[in-house]
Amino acid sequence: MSKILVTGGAGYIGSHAVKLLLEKKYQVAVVDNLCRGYRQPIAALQKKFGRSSLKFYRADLRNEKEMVKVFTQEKPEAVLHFAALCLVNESVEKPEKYFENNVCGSLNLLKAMILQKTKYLVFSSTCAVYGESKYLPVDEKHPLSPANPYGESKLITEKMISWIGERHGIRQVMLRYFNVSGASSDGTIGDSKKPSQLLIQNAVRGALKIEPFKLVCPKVKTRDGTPVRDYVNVEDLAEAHLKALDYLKRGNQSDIFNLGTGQGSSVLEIIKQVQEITGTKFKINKGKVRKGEYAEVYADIKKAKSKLGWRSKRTIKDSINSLVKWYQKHPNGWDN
């Protein structure tokens, strides 16, 4: 069976993916920093498949010399990359951070395979690359004018590999997903960033009195004043990157496609939809409102659905269960 190398595979999505990858029997090869990454995952990951099946290296993709050492070493046939600064409020007030981590992590990253002669690349992108909606439901026909620092950086990044991808003949396709929710649906892998800048997440966690909910939002113009968005459970987006990935074997072209449910929902409604099922009211304490957010946005997924043969099975009921699952075994993540 092939090897995949996954960076940021010791994060909250890259985790869920290096799972699957190794249920469907490949080698795998995890590259993360930990800044923002946990090693326990890895490390229960190792217990259950085998280190000889998944091999973890604390490296920076900032560092070119680290990573043309792990891809010598590896030889990968293919990449997932998740490896990213993710938050947008945080990119606003650091966007040099953003560009530093995003865009030039990613060139060392292309380096190395192009190096090690590496094929394929699956990278994770995001619906920020798009900003406000010109129209709903957004597709990948979309105009693409990011609204912070976060999304710049992640259209910067595509544009790169698409032409570094072109030259150097590595295939590509890029994943704009939306709001990621939910955790393994057995509970033993999930979102361990405290604060998470993820709503769902935060919901469930002052629905189990772990830590007060916040609501961050803006005031903006939608059916009930808060931001509409589009939930994806990470279940199915790990099983995304996996399609992709054959999707690029079988001999396609590079292209882009969105993933999402293609439904919005909004703030208000989904902290609704956390109480009822859980069964708990609880209070909703106003924060500091985030900068960088826009009003409205949910995906068209036709096309994912046409070419990749992929669509979100999971609902968002199934994510806040499997959050009450995973914050009810750990409360305080992976550092407990």
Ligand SMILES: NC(=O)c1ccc[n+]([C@@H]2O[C@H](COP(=O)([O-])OP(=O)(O)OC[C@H]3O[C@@H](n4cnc5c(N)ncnc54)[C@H](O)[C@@H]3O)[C@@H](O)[C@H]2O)c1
Contents of the next structure:
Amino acid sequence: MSKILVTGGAGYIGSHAVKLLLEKKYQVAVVDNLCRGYRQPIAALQKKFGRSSLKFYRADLRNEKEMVKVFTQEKPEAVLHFAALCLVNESVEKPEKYFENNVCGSLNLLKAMILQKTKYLVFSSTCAVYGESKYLPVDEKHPLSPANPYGESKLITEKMISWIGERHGIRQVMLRYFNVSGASSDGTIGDSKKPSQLLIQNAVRGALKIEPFKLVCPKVKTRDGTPVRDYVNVEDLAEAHLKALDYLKRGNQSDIFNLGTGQGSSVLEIIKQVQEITGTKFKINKGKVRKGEYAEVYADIKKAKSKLGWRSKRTIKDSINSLVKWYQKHPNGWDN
Ligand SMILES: NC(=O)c1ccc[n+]([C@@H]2O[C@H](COP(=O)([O-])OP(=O)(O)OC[C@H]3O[C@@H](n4cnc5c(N)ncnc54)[C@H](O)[C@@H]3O)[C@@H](O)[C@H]2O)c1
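Could you drop in the structure for the form predicted together with the named molecule? We only have the form predicted alone so far.
The complete assembly is shown below, putting the previous chain first.
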């Protein structure tokens, strides 16, 4: 089976993709500098699938020499590129950090791919490239107008990948995820962001009394005054990456796909659902309001359905239940 290199594979979404790749018998090499990721999911997966199926390199994408070394050693057929800094609020405070890590890191990755003649790239992009929606649902032709440096860093990286890929024969799929939620359904892998920026994760932590829940969204013009987002399950997302790889290997051209459910939920609706499913009416404390947020966004998912053959199968209820399972076993997430 071919070798896939996964950047950011020790992080939240990346570790779920690594798990699925291993289940599908791929050989995997993970590159992660552990600035936001953890050794534990890698160790757990190595224990289950064997060290020979999953290699781990603690390396930084900003270090070109390190990247070239890993590629020379591994000679991967394809790359799933998850590694990035992705906190909207932090990106507004420290934009330079986001452009250096997300854009320069991706450039080094591309240079290593060119040298090693790696053919395929699947890039983790985001609906943040669209900014405030001009119409709903948001399709891939929607105007691109990021509202924060995080989204801008992803848009610049998309463009860079596209130009360099075209010149050097690297075919690519950009996956623009909407809001990611859930944990693996067996409760073995999950989210460990500290503090988490993700609403469903935080609401479940509030319900399980792990940490008081804080409402940090601004007041916006929506049906109940709280932001509306499209929450897509992390295992569904992992499946989309395999579909994207398959799509490229079948000889299709580079393309861009939205990954969401096609439906929006407001912050208050999500809180209500978490309270109902867990049977816990937790207190809603007001926290420091986040910067760089917008009112309403949800995805048009027709293109991913028709061209990739992907659709989200898991519901918000499934995501909530998987997170309950995960946090019951790992109240503080990974710690190492
Ligand atoms: N979580 C979401 O809701 C969401 C939504 C849209 C897009 N995305 C994108 O998905 C990807 C994964 O997000 P996540 O939620 O799993 O984040 P995460 O922070 O859990 O994982 C990112 C991983 O990348 C690693 N990393 C960061 N910079 C690195 C560098 N310079 N060198 C090596 N490793 C580095 C981190 O250590 C971490 O393990 C990101 O690219 C993000 O922009 C996430």
